[in-house]
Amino acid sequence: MAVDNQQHVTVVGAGPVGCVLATLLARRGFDVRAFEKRPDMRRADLAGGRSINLVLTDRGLHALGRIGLRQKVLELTVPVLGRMMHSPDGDLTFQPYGKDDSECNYSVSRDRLNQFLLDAAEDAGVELNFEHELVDADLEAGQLIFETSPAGRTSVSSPVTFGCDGAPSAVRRALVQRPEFEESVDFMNWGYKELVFPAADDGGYAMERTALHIWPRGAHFLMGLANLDGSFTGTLYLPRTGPDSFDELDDPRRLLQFFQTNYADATELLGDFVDEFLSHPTGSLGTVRCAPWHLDDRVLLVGDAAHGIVPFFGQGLNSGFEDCAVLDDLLADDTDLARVFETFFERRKANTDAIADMALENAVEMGEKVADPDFLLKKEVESIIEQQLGKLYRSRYATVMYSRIPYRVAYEAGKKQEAILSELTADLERAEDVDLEQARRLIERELTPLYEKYGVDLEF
């Protein structure tokens, strides 16, 4: 199918995902309905406790700037500069992210983000539907069943449809019934629960704003988010079974217990957080992979729909928006929908799935491996190699977050990283006395060729 200027096309699913999908299409000309299973968020009160405070960074900002949004968007968030470790005794470390604070992770509440977009893709033109559930389809006669409330049933005519509906997406689920579609959803032992640390009694930060703050403890962790009002989205992961999980904590006396053991100077914080605990659900943590994401010209997944990750890497988010700005430069390109969608597919792909696997490597890191003496040792040393070696260096952390090189050549560059530095501490005492002449020369080596390869450039 041709692209047609006045082509009417359907975004299932109106997160921030589907949002910016639906406005830069709506941006090309396309007549753009998008469709969301729940009320208006800008004017229901929705229920609370699974939501994780989102992070942006570059990949994302550039597709809001796509839509002239980023600064505006900016404005709705917090900047997060590092990382603040929390022992269990209660002491501090920081960890800085980038080479200085110009490389910087932007905080920002799913919902406000959330409501932001929609007002942003109301006003290009887009049609907003919410409290319609996609519950069958027809994708080869371009058929969609929605569920709604009060009417009931109503079927839809889609001929070209944008699944953005999520990791439990009900476009991929119709995908899934055809013989050359293939799936596969792991779910991790994990799952989390939000908790809110209330601002100081002054109205400010019981912490420090501009950081993200960890309590790492093995086999479980808590994390907090700064929020423009003084406050922190809290998150804590844990089992959902066995020792120290979710099914243990049902009684407020354990629940006290656990966290007075565990996190004592986050229980102070937290204030009176037990009924919280008690009442908000449990998420749920898990990786989604797909092939393909499109069927011929009809059909296209996008975001966590075609590849949901667990949000250890603060990239959902980001690699969604990504998607966005990917499928926008080749419909600039290219007429033929089905041609486009293939290309999307073949070019995403491989960098989806090595997202997903960082993601789950970071799972560790910031559970365990943050409080670890040797970890913490190599990673000061790769600080002082990116001061001072910073056209040949970035951190495999750096080239996610603050770069728009392919997560795939990140992926590949941090297996050769994780050598170099294991190598270069490996009889290290401390940080400054690293050998940066041997540094350089390991780079050269193993590294370089790797970005040459791909045609990467470091200086961003």
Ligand SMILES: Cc1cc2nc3c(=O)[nH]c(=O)nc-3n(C[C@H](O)[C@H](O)[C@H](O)COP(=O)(O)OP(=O)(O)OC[C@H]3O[C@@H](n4cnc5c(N)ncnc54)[C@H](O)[C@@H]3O)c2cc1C
Second form
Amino acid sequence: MAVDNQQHVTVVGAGPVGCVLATLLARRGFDVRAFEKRPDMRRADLAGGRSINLVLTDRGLHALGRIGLRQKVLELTVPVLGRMMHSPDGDLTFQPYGKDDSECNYSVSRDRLNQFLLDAAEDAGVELNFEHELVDADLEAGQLIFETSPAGRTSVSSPVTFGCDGAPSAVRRALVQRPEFEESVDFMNWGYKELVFPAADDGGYAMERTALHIWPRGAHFLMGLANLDGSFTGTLYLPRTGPDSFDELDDPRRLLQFFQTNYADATELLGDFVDEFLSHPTGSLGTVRCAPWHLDDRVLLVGDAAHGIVPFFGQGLNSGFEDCAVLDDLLADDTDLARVFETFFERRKANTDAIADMALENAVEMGEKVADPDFLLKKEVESIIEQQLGKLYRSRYATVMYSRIPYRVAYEAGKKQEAILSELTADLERAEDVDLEQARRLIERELTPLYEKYGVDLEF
Ligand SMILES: Cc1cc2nc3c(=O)[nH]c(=O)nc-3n(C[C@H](O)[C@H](O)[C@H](O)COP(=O)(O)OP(=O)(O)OC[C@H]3O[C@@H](n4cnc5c(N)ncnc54)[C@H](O)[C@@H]3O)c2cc1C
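Having seen the form predicted alone, the form predicted together with the ligand:
The complete assembly is shown below, putting the previous chain first.
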């Protein structure tokens, strides 16, 4: 189907990715309707409540820049310059993220971001329909069935459907019924629960505002990210079953004891968290992989619906926003939707598979390695190499977070970097004694050809 710019298109799911995609499509002249199962979160009676946040980085911000929102969204964020590690004894160690403070992550409230993006979509002319849950679809015939609130059903004709309905996607469920479609959903044994560190008595921040606070404890860990109002959102990642698991910590006494033993300094700051904690459901963590993401020119999955990942690299939403920017580029150059959808899938799949794997690897890094002396020595050496040989070497972390170099290149390079750092630190006691000439030789032999193969410029 060739693009007819008055064409009706449907976006299912008005989460962050659905809103950004709908806005981009409307700006390209499509007639866009979005259907969202939840009520309008901007309504006064629904706004407020617990603040749950996430980090935005360059890939996400770039897509927001496409719709002129980068700066306005940045105003809703708190910059995060590095990790503050809390040892079991309460000692603090800070590890900066980037080569300088310009390389940082931005913490933003999910709800505030989504509300802001709903406004942007509406301003761009998108028709928003709330309390419409997709429950069935005949994708061949272009018919979508929604349950509406109060109890009702409506059938909507949709020649082109974008599935932006998150990891449990109903659009994907409809695609899966086709024989050529493959899908896997792998859940970790870890779950997560969010909790709030209230603002200090004077309304300020009770911990360093511009750090991601992390309490690495091996089999589980706690982290905290600042909100604009002085509070922090904490997230506890813990096994679902077994010793020290969500299953076991099911009564107030055991839970408090667990926190006092493992997270003593955090427990002091959390106030009365126990009842609220126990009454909230435990979140699941999983990786969604599927192929293809499209049905000729009629359906395309975007964001978590196509590639839900675990949160340990902070890239789920960033990769979904990057999807939107890539699709927008393709639509600028080609009017054939079937070809655009196919190219989009081919271009994105290897990259989203790579970030899915890196996010799983980072679970180990955040739980255990950030407190491991060998790992810390490698990180210090890496930081020296970046400062001294920055044109030749950027860390995997920086490449993922502060550049738009394809994830698959960051992943492949990361494996070579790990081998280089192991060789450089094999007999090293102090990072400052690293042999920079040996480092240069190894980098030029192992890494530079990879970057040349992909035409990648490390000066970002
Ligand atoms: C604990 C945790 C921390 C995270 N931290 C980060 C981070 O720091 N940085 C980052 O980039 N990512 C992070 N993520 C990932 C991020 O939350 C997701 O990648 C992102 O929300 C995906 O956006 P989306 O719009 O594709 O899907 P969603 O945010 O899931 O939105 C989907 C929308 O579709 C609606 N919907 C669902 N089903 C239907 C239906 N049947 N009919 C109609 N509407 C429907 C939903 O109500 C929702 O509004 C984190 C995830 C978790 C769990």
